[in-house]
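Read the single chain below, which is given as structure tokens and is the form predicted on its own.
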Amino acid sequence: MTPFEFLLPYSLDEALSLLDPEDPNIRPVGGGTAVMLMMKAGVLHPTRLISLQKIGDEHASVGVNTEGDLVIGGLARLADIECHAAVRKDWPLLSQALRGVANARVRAVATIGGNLRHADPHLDMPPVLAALSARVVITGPKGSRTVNAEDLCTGYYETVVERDELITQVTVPPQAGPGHYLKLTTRAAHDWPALGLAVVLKMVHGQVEKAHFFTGAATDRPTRLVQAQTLIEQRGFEPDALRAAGEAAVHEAPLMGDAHGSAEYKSQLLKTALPRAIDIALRRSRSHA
């Protein structure tokens, strides 16, 4: 392994100074689980790894704003946003779908902004995160600006943080409505998926009034259904309207293979997920009502 500096900064402005926008090979380090795994595997040779670990309790909290958000810390731990008694009540879909995050050990470690900032399309949180209009804060050493999660990610690892930002914050707004995340893998449940898929419905009287519908790890980026929404919204529930934002669904997503499925095999799969994931949300929220 090649040598590199390890520096613990002790404040967010220090960890900044830190970083280089300039230089590819300095990388800020959270719970370390994708870095660990990226210099394993020989595609990351690190010149410096900046822990952010003492930067600040503050910066891993998670909590409810008096606007009734939720505001996650970029260096809260998945393990403790999918355990947060208000998560559970009240962002149930987050919940569950952290649920689902790799492995307990991994959850134990990981933190939200390290994993939004990995940008792996095979990643759950993306796609959930902009199911729920969630806004991740980004701060760097011209101060913060905010950007929707939907828009976070460009491509295949890649986000608009710059390399001399970090992800500092995620809000989450109240969930609108019931939800559900699907993840299809074609080994283990906490294996990568071949397709993950997260819907949100807002409902008014028993009807829908919008569609959230996000796909991902099938995308090179989490990837908004906006025909297969629009069709839900105007048609409703009813089989022949299921089956139709399916086929919408798949003509509209860009699909691509990987070492999980061709992407003939990732359209079936979404044709038939998205009709389960919307009877799923729509059955559970039925069971809690």
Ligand SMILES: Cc1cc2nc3c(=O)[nH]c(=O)nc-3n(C[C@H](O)[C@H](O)[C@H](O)COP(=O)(O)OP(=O)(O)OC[C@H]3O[C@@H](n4cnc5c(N)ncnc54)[C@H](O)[C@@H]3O)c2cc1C
Contents of the next structure:
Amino acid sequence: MTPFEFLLPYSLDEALSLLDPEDPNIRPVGGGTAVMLMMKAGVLHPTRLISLQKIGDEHASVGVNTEGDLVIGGLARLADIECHAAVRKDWPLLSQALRGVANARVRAVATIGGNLRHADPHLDMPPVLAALSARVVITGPKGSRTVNAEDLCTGYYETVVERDELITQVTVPPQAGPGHYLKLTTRAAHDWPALGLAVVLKMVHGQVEKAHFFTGAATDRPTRLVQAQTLIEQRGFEPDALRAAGEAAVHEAPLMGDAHGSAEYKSQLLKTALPRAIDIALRRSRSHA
Ligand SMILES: Cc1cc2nc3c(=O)[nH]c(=O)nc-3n(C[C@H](O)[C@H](O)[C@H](O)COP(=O)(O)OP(=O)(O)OC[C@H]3O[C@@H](n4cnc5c(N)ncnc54)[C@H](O)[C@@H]3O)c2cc1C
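Moving on from the form predicted on its own, kindly provide the form predicted together with the named molecule as a structure.
Every component of the complex follows; first up is the chain already shown.
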């Protein structure tokens, strides 16, 4: 292994000052679960790793602000978000999806900032946060900017985050209505998905007013299923409309094959997953009403 520096800054400013916009071998480390795997696989040869563990507890906090938004520090661990009382009560889609990410040991150390920056297309959280209309705060030498979670990933392991920037916060507005994340795996239930599908339905007087459908794992980034959303918004949840939405999703999503299945296999998954995810979301909300 090539020797590397391991630095432990004690503030956000200090951490930012140690990053380098030009050097891909200088990396921040959140939980380190993806960094260590990339190093073991020989695809990352860092010259400097900057641990974010000591930059301040405020960056690892989870809470609700006065507007009722969930505010998650970039260093918050996935397990702390999953188990937070407010998340369990008011953002049930988030806690449901988090329970299926990897395993308890990974969730106990992995951070939301590291998760989102990693941008492996198979990650479960990016489509979920996009469906929840979350916003991501990115901080760099020139200050902070906010992007919609929907616009964070730009391709295979690519995001809009620059090398000298850090993800410092994720803000999630109140969950608009019933939601579900369907994670379809080919082996164990908590394995990497062959297809991920997040749905959120904003309901008014029992009718759907706005649908948010995002697929992941089968595309190179979380992808909004615009035509399928419109179909459901116009025609509701009749069986024909659900079937048509599944078909529309398959035609509009740029599906890609990988080790978890061919593009054709994933198109069959998506066609049936969309009606199923909607059905589960609606049934679950009725049982909690
Ligand atoms: C055994 C195993 C199984 C897994 N299964 C699943 C699964 O089923 N579903 C799933 O979604 N995921 C799965 N994962 C992936 C896991 O979710 C990610 O590894 C984890 O979320 C990354 O978070 P981290 O804090 O450990 O990131 P790190 O490894 O610390 O960092 C990941 C990347 O982000 C950068 N980075 C870290 N923090 C920040 C920050 N605050 N701002 C900007 N850049 C940053 C790093 O430089 C690196 O490029 C699995 C991982 C393992 C090890």
